[in-house]
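There is one chain below, alone, in structure tokens, taken in the form predicted alone.
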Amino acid sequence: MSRFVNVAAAQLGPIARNETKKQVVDRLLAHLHQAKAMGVELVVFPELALTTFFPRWYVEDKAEFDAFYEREMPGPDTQILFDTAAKLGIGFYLGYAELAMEGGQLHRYNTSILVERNGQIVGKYRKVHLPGHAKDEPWRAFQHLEKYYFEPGDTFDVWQAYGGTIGMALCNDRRWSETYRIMGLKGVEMVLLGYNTPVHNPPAPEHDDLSMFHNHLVMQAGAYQNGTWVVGVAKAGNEEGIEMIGGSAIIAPSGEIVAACSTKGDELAIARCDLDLCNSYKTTTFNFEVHRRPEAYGLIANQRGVVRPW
């Protein structure tokens, strides 16, 4: 019998640097309520999607900005999240800032959460590859401080949810092939991935027409190689003055986009998943136990930078 979960791809358009908490909050519910009455049963956020993309300004005290992140979740301003998922029987993924007291000292996350239909937070995900860099460059035409506001996680798993393996990134993580097959090797049906990525790069503007382009072809690349569902979902349009892209989608294993957004705003992308549509390529072309080499590999897990060798 198969493994169907009925998901939704729930973008976000713009979130002002001035807007409430309370306001984006309101915007997640009402994508709660649409989804539930078309059948959805796990709603996918963005990245940072409580918020502006503070990233992209520079303030030498980081405490100016700890409005921005999370203390607790849920907290009092999260709560009726899961209130309102517990009633209405719907689970969802969220992309938020996590401030973490750990070991006596403060530390700050980009973390996403998988949040059961009970309500319940069943897997908590905290972003690996940060892009950007982590001191005040004025040049730029904006900034992308995430290694500065941010401390990188270490770690991709994978979760027993919706009756199937769920795994979790957040944006640039789906540009790395290892994101994917780390999970896929601990059995990832479905991936969720939410960004915020804007269509301008200010070191490597030659790649400002491809940004779409790249977006879904790292995410389709990754669904085939391991045999998966992925969901990209963006916070995209025009925010504090930058153009950020949307292309929100549900690929299947395959590699196929099967639903997508249409537009830069609020919106809903469904598609019935079925979860052991992974099996017809999980175990012929990608089954990895047959035909992977790992003792070819060695150096991925032992190198970072290119390193000639002559």
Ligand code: CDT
Given for the second form:
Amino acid sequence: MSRFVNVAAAQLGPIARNETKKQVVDRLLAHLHQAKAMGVELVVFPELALTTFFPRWYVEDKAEFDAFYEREMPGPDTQILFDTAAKLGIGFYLGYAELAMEGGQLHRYNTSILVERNGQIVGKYRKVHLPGHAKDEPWRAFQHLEKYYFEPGDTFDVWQAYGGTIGMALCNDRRWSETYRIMGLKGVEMVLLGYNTPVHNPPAPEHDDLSMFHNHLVMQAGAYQNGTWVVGVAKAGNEEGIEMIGGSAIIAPSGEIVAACSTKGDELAIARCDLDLCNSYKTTTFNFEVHRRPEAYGLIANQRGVVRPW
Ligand code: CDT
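Requested next: the structure of the form predicted in complex with this ligand (the form predicted alone having been shown above).
Entire complex below, previous chain first.
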């Protein structure tokens, strides 16, 4: 059997701090049109795809950065994405900063949505693993204040869409095996994942030369170990003086990269993904029902840090 979904990893080059949302949305629309011309059904955009990666700067009053967030989705700047998707019959995954009014309080999340080919939102995900730090750390060459600007989401989920079982994650989530396994246990067949990854990580400069290796290592392992497609999409290039990795890739359930971007700019990498390729892994080596031993894994869900048993 074959269940094909034509997918595009819609990498973005840098977004300048003063770029308007309209300018950015025009770049996303160009991706949608080009992808449609190449027979694509699902376009995967990066994390925080509507703005520059603002957590690199500290402001004492978070409200100063409210313009980087979306209060509604679709909203005035983004409605055209949904209208175009519906008109073209092409869907998308989009990462953005979300400002939500819940229980009379404002909450900030690093969010992604999955939109079907009819322009309807079928799923929303709020980033669980927020990297970086919660306070200004002026010793750094630049900040990574996701723990300051966002609250964490509380779960990983999957949705019935595109004729299969589709999951979402965001950037740092891709480094954690739990991300893929939770969705794997829900039968995921394709994980969509946008990222913004600076080449330089101030607390660990010794990792800088390995940033692309680590990017692919974790996504390829997550795909293979859960018998799922993984689509990882960068916002890349030199953004406001900070170099960000590219390396957007579509990864098969075998763990092999089957399509990849080769620039650090706006670029599409396209693959015809057969969701039924997952079966060969899900029913043999990674047949969870037959081979997993959850009785041996209790610590994973119950303990956060290392506790040595002596
Ligand atoms: N956006 C995001 O999650 N970036 C992180 C940077 C980690 S270094 C603080 C990542 O894991 O790629």
